[in-house]
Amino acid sequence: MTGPTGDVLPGPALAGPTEADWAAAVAAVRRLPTGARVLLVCHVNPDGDALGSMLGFGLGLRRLGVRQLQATFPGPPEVPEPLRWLPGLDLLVPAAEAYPDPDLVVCFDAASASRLGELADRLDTAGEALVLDHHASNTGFGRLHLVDPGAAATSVVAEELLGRLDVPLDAEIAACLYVALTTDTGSFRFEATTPAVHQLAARLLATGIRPGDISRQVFDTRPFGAVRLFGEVLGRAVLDCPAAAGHGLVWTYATMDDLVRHDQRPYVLESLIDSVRCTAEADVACVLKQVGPEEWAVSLRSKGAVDVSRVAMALGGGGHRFAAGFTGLGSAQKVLGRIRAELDGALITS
């Protein structure tokens, strides 16, 4: 059964990779002939996990001797400024220059083929297609799957595959994977932060990377214009206490005009949800970021009473129980109305 984008619709909850899945993924890399072309792809508007996992794995492939190696993502080839120091950025090419028919394509942190935009056709033209992901809403696209919904970040999957390929961690690989791990765990504050997450962080830190420096660059540095923009957008936040069966919803929106007025790039809005979700009176937080005349990139967060992935999936997106997103069409109020209508049905009862 397929959805409107051609993606396979989600089935039963994924249990994570089997030993056969790991063996197939290792074999796909090991059997690459000399001179093979490998294309690494992550989702549109890449975040720290998508970009960090992809570049960290790419550096690992380079250590294995893969020379014809590209990394890319759909849309404008713009890396968010807080991530422009990452090792491995020399692997990046614009989507238009990516290998049209690679021997192997590896996808990172994308729950569906639609998240790969104009690069989704590589799943068909590549000799082999491997998917690394951690979203429970993953649609099962591609031919080989390492999808672990129990993993805190896609970097957890990438690091295990590198280990099974006998690629030792070095400081460059570790920096990429650490950025990925810290961004998707909210600096180790989110529910997915398990003992295994801290053990992985310890292995990464043992390579000599400096967590304080990384955190300052990724989380604690933004232009003054972005600070002013945040103040304006937070000033229009709305608290809707009756929403989500009384658990509460807090939401706000940022327009393209806001970005122009403050001379900011869209990436600065990615961390805005963290300033909204701390509202004590609301379980659910929502930020609408305008990307077109009547098109919004919607971020959803929950503190535990609501499974926001169910809301996002009902509206064409996906994610996790406590963090999800989708693309909304129409006015901000119309998109918000659709979200509000789905919240009661997404309550977590056990």
Contents of the next structure:
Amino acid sequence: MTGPTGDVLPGPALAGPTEADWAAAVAAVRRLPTGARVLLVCHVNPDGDALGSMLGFGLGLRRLGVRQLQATFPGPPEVPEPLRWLPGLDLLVPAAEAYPDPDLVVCFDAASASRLGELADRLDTAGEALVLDHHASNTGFGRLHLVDPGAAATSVVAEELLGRLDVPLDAEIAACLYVALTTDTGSFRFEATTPAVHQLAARLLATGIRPGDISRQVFDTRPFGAVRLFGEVLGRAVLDCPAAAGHGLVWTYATMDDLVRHDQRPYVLESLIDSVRCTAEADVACVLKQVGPEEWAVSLRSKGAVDVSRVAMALGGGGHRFAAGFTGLGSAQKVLGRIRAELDGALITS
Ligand code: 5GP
Ligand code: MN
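Can you swap the form predicted alone for the form predicted together with ligand 5GP?
Complete assembly follows, chain above in first position.
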């Protein structure tokens, strides 16, 4: 069995939801009384899988007749520009306006409650708490769990639940789930791209959505300022061959000042790691994105020699074996030093 980004998963402990788990989740939705308030929450700084699985599922709930329905995420209520066309955006409310005590809260793509930021309290105040996720590192927060580490994206779990709720796929739901699926499989390039992933993609495409248009909007469009910003940030990348016991580390950083100078929003930096990780001479790639004077959102990727989720978890974050992240405090050099020190202990030996 493989997980996101090619993670080879051990046996039954990570087997994914049981029939009883699915039945409990279906029952939690089916028993909602008329007028029930449902809150959907995805992780901070949402990506295509977080927003796509949440909004796709939300549109499905709307089709089921749920009227009091909100979708939200912690932090500033800003949707990255490439995702600002997604169907279902009208479900979004700022975190401060989210129901304080919904009848049901459903969480998407968050491996831990901390990823829900100021909205984590809803796990306690809601009548029921259902978690849809695909991180092997999921901490088991919430009460009902549909966590499948073998799923390529959280949208795989969301689509199955919609199917079990007898919600037919339409083009709007499909567009959301397709964005989620392509985001987390790197457009069907990662190891997690199983036959089942392509079968799901086929079901989604059969609704009439246009993959060329979607991919161009989500992955292949950015402001000219971002192109120049990438040039500058890639120009200062460092190749550290001895790191990770000789497997090599390539890294760079982008400051808040870089963003200001090029008049860019932080989301443009999310795809920067893809331009860095293609370095042939390094197994591990790292991008430090400044989010405060002494605070960095760190992205880590590996090609297979290092379990970067172990590095990220050791430094307070999480993620998948070959794609992980954490928040680092201090100077960029200090954060990098901590990462470098963790790499040797995270080598994959078997
Ligand atoms: P990215 O580098 O694309 O932001 O994130 C890669 C993976 O690491 C994603 O699966 C994401 O969930 C996880 N991740 C990124 N940043 C953090 C973090 O600060 N905390 C945790 N727990 N996971 C993170
Ligand atoms: Mn995901």
